[in-house]
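Just one chain follows, in the form predicted alone, and it is written as structure tokens.
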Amino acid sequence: MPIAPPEPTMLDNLHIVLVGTQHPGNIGSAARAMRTMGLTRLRLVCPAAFPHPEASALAAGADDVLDAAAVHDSLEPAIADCHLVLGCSARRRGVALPTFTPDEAAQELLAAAAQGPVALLFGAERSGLSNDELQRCHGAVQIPADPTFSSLNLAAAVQVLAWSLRRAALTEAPAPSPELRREPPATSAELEGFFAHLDRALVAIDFHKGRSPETVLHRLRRLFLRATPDQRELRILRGILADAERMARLASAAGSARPGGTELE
């Protein structure tokens, strides 16, 4: 007997986002973990196979969220719509993010999905998320394993997330943002492309100087992330900016008409 299409909830602005699966079964089980939970809301990035029969058999009922799963080749447009991004890590890297548990997580992630698209990333099996994927997060997950066995199977993980979210969804409302946004806020794919325009406005005004440009930039991506500029607000950010590099323009044309100087074409 086919399941029934779950009613409308306050999770559906809520996407689970799996990188680079690598076993089929496991997006199948990660389907189930959602679908006993109330989410439905699937995106899929370079999966090794999909669809794929072993898939559609470990999701036991929950085809529907099989069936709508998007699948990108990329992460970028997979959360391009999403305005707070947290990936699911089960150990501290390189890159410096604010640390949630599942229960903060899932309150993190249900107030923001009252303004929008929200993701949770979840990344290969053996590697899980790499820096640069952490890079476009706003935030980290960790589950609080037993430190001496602490690897959780893909699908688990989806689990005790999916658990901490409905909890919340179910027992309490998600905590008001502290500043009610007049303004929708900025998505990943306006935040990416405000990173970009900062990183060319640095070199016009060549602000490095022998300094580490990658390094200022994860530094500043930090800070901006942190910040949750809404979609006004970044386009000030970058007016400022594109100010900035005509300034520079106009500085490197007096400059070359100088005598002395390389003459203009």
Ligand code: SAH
Contents of the next structure:
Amino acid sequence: MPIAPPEPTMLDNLHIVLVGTQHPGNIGSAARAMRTMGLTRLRLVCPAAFPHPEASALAAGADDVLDAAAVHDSLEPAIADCHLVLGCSARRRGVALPTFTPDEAAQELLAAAAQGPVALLFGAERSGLSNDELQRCHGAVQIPADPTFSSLNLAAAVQVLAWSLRRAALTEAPAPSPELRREPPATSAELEGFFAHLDRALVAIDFHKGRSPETVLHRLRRLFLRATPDQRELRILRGILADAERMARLASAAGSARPGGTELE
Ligand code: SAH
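Form predicted alone already given; the form predicted together with the ligand follows:
Zooming out: every chain and molecule, the one shown earlier first.
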């Protein structure tokens, strides 16, 4: 029986991102899990094998999801256009992220999807999402499974989240009016550009004074991801950084021009 095209829904801006999937069968099962719940946008980051006959077999007809899947060779481009990124993790990691249940995550994602692309990440079967990958997320999602046996099969985890999303989409009141927020929220790529600039500016003003920059950068990352700045706010912040860099250059030029070197009185 030919499969009818999916219904267009508010879930169209929601991208399921599978990172480093080892078994192609899990990609197929995840596609099936998505399609049953009206999710169609799949992005794959470094899959071990794709396309693959096992993926197609386990998709059980959800070939349209697999055919349209985008394949990326790193996480960054896979989420560059997304302004809300949540990562599913079975365990609490070293990264202190706000953590949501599947139902809470579904509400957050649906509300944000009304304004543009959003992403929900799933990690590799063996190791899950790395700390580095979670650092790029606004929040984590944990299925409150039995703590003595909390790791679901990848496609099963996709199914649980897809069901929460569908339930929320079927019952949710319409998303808040975009009037409440006129500027588009910053995307992951814009935020990463800002973090790189912040890193350079902190070095330029000698903020670290010999200490390792890593901890403070992680904390600042958390602060700005939590604040979800919009594009105009990010432009202001980058303007401040550019001025700080300019002043640091002027100060160092003045210091080296002054007779007797850079000593301050
Ligand atoms: N062995 C890995 C788990 C991998 S399971 C670990 O211990 O971290 C594959 C993926 O399914 C995970 O990366 C996560 O995205 C999702 N997943 C599995 N169980 C989950 C749970 N209880 N809550 C949230 N996501 C889960």
